[in-house]
Amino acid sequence: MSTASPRSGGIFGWLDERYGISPLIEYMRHKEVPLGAHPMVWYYLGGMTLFFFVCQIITGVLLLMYYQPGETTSYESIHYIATKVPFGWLIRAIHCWSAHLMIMSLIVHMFSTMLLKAYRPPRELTWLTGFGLFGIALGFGFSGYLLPWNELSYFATSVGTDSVKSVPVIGHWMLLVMRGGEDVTINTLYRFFAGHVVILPLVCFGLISTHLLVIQRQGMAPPIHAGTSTHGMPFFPNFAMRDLLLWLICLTVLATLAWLMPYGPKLPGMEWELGAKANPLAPAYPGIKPEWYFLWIYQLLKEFPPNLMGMEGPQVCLLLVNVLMGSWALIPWLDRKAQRGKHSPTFTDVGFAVIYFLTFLTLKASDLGVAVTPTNDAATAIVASYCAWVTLGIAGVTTLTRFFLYRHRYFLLSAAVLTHIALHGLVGWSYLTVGAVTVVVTAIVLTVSGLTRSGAEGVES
């Protein structure tokens, strides 16, 4: 007769004994998040972009079981859930603001990886996985933006998926099979709300499992420092009964952006009040511009002129993009010194780099500084060199910061941007000309500053 442990009886026993439980509390009774030299509050991105993402899952089904996709249901079926279904307007609103705070989460924790070097091997699949789930939760954004069926969702989404257009060789198929058709009509409402509720989601429950699974086999990135330490904090109870804290904060903060703002802040990119119903037949949408996240290619594709280089203008720039977003994703294998377990200025001053051009092609898509979007030059240089201070104001303190108390000494990348930033912005150069000049440039001062280590390396050997 077998003796029984006593943590065997009751219905934890029943599962240990048939699931093999008691393994996996050891497991997490040992898991230890590494401290180091950087805050903890890093650490706890990830679940809370994780936290959005359920609010997502849980008010979307609520949504769904009123919703009907059509041509004179879509609009109606939103509109009935704002006015008539008991809190269906808090729900839609909780819908929309976990959306915009989950890739607001998503963004920050995106670069605190990167600036922290997070990504250093053997945690180069954690990077690709995570960067995937950036480029699905657009496309929620981006498909989730028309099911309402109103003016703004439908003109917004023509001038969204027409930009596809631009993509070469490709992109006259690429915008049929978007829209389902050379125009947007019902048929690309019903392809949106297929890949709106059941494709992206299975991508996204795939690509999460296996971003969770390498995490919790790899653990934690820790801080890149001299030595080795194996000082950490348990995982449980102690890290997540803060990151438990932390959702409570996140709820009590959505509901209450959800209750006194329900159709947004009325920032650019961040307003759904319902509106009136699409009619494709209606003048444009005046000011239309896409959500918050895709402002700075929106006002890229601006900058780029109808003609370059014996291509489309569009063309140069979505092919810019493409290599931009490339080269972001294969961070983990540009950056040597990290894989070394290294510090790598040069990596750490690319990602503030590119925080300061999001930032003022954002500002300036916006129309920051003018009540109304410009309709002339003069107005459109206002905005141009009001981004530009404010932007310049940002890094004027970031760079500080950096100076001072993290003792970062290697700004070449960044000052070339806001180099560009002002020239562009305060003097009025012209975007592409400008930085044209600061590439060629900043290339040959890495150049010259390569050849010079390199030289006395050899000097020194």
Contents of the next structure:
Amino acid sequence: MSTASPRSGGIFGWLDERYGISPLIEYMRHKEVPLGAHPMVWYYLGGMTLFFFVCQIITGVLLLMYYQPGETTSYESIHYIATKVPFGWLIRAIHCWSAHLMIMSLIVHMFSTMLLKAYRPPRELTWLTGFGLFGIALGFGFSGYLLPWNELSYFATSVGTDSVKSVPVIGHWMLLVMRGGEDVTINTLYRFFAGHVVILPLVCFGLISTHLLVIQRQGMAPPIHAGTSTHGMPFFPNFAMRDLLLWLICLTVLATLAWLMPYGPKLPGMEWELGAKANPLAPAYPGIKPEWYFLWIYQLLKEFPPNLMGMEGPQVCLLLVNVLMGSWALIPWLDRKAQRGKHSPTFTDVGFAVIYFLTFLTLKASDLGVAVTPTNDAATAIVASYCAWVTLGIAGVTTLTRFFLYRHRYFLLSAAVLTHIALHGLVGWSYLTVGAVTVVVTAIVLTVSGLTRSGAEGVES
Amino acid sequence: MKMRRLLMAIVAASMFVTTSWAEPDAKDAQEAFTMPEALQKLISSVDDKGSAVISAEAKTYFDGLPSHAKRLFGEAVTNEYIGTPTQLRDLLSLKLNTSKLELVLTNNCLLCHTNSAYQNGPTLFSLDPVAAGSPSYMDLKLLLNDVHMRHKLACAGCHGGDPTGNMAHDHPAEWPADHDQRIADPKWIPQFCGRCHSDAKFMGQFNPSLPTDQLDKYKGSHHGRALLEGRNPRAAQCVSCHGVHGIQAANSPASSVYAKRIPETCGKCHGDPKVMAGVKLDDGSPIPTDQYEKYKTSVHGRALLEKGDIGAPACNGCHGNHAAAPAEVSSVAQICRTCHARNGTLFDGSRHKQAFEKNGWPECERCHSNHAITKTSDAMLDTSKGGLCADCHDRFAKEKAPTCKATAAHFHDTIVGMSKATVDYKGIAADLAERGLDIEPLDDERRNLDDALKTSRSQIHSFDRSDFDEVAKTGLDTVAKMKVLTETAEQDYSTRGHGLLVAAAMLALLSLGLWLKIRSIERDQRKGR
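Switching from the form predicted on its own: structure of the form predicted in complex with its partner chain?
First the chain shown before, then all remaining chains and molecules of the complex.
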């Protein structure tokens, strides 16, 4: 137990005497956040995500005081919260806004970690727990979506849960477990509710604790740059107070957004107007879309034909999604160069390639305001070309920045993805066919040039 | 091991036995039909060019028939009711289902009158769709769907004769003997159909809910009188509206007298100047032929024909059907009242009632017209540009015109005000909802306003200002309530905005303090270093 503390009086002294808090503060005071090669902004994203998560817990608990799950109460209680409960509209709006902003900051956090190779040893566990938290966040989004029991959430959940049928052998069993029966019923809502407010939070607390513990133990990852040492900023109080400052700004933004747009920005997959109550007997209306972070999977499923290579199209598609996500989780072990503390331009390019891939699919799924009926091929083609132009524009700016500012010289994989997008969106070839051709050609080029082994020129940051 | 093999062998053998027993049974049933030689001959016959008369498709259809249907074919051919390959071909190519086929093959009238071996000239009918449109064509599919046919009242029921026996027969006594006369002067038809349709006891066997007063009504109708008194042989009788072969129940959408098809059916004659030539109205003027065209554009016509609202009145809604008569001046308003009861009652209590009676004006029709009746509009009350009230009062009741015009203007302004409020508040409510405010109370009041508006619009038929004001007051009070609710909601929104501003200012202050603290700490740290 510590006894010698500069602040031995008062409550702190009393606590310090009993629990030895001073060494912890001393530890944090010596712990440094690396400064130097890249902007500090990337270090704040984890904290920002945590802040939004805390907002979720607080507003979630408040909503729980009025929300009553049930066939005749779910929709009614949410409606009551949004219209009659004092500040109910604000709590619900913040809960919804904060959910979306949390996933946004989480995704940016993941990509910054990926592009800066912060996953490299000894921080594999940080990456893995972070990846797990990403999955949990998506689970929160998916389960929370059904709770208002309105028409949109009902049908979106029916479609969403239906996709697990594609899993071989145990698909139907998984569907039964998810839905609590053959169809989406009030039983589905009960288990989604239990998942949303008990199961997922429990798992989440465990993972967040581990994630924070390993970060506090190891500190934040310094940038890879050969030969130069970095200076740091004390974690406490300098960085912690900056974090706090950012949280205050986030809170202001959150409150403003909730006041301005209490039902969301009305973008595809990003609105939470209550609408009509769920009616399982009503026909599903066309154009039901999931939340924006699932839109890419939704679009990818649409690009697949009903049957492919002797398997069902959705089955192949979801297999592909799982392989991609699996590789994503295992990236600390795949990136051998980063393991040795060297630059790995290939994986930097993989990161950008993935960003372009996801951007195009998400944009295409959202239709960009063009009303597309399933039979209207001309409109689909227009949307595809428009999305391709936007994606290529974003890619152009990022690639130029990478080339001139960060001196990246390896663009093969992002170029492959962009070629795929251009051939599909601008020339109008089938997404899947061009995709297959692009994969084969890229594989041949990679093998021939041996680039995977020799690495690229240029300095990565 | 041996035991298990033995067991398997027994199971396999028993399965084989049960399946091989089941097979011959089914085959027996199929084989029970032996094709008579005559039928075989017809099926395999060839035409002059040497190609088969019965197509492969028709043969497949025949082969697929159950054996009792095949037997009926065999008997019909053996008894020579089916006598030619073309007759057989036409029958098979209709691909009738088994129950309808039984109906045909047991009806000797149908078979004999399509058999060119026995009939010729006007008594020979063709089943071949190639003959469609000609008098000799018999649309058997249509005929088999006939409501009479389905109740076993087949050819002989009207035409006479015995479908199961003797081929020679006469027409029923009620039929004029001469064919041409039968067609040219159809006044025998109502009486003929009435033989059954006026007999309540007889009709009760088939459809107890069907009225049996059609003939009586018809006799008193304009159509009936014109035909039966010999004034107009073109006047509609039973067949004109219901058809002959292929008659459907009136509640079947396929029937020519189904609610949605009535305007078209009536319009066939009433829209044709040739058919209506010589028909005059009571005042001696020729009857117009534009009613159907006008009706199609009317509010009733659009409700019935476009929206499919079969509750909307068709021609018979006002003119009746079997008792068809033009609605008289005295009765037309009573007809409108069957649906628009409240307006009628209000009108009856108004001063206009006597004035209209004095002038011999039809009540509703005077302002709303008849066949071309359009959806009413608030502009009908507008006195600023002439308008309905002003126009009539200037011509017929000049001395009261200023007061009445002022009343009409008051009605108009009040109703238009309320109507505008319903539209305006729809937009206001949508805007408030968008901003996350509770619009339920406003929506409730808007529904009340809708009701008040409807009642006020109806109340103008009392043509009494104080009565109207009493009813309209509910609406005007609702508008006032909605105004207060909107203001409260706006206030709530602005409170939210102010709350946000205060919170944001406090957060900004806190942030600034924090930022200054960070700077001061870092300054101290630099100094310390």
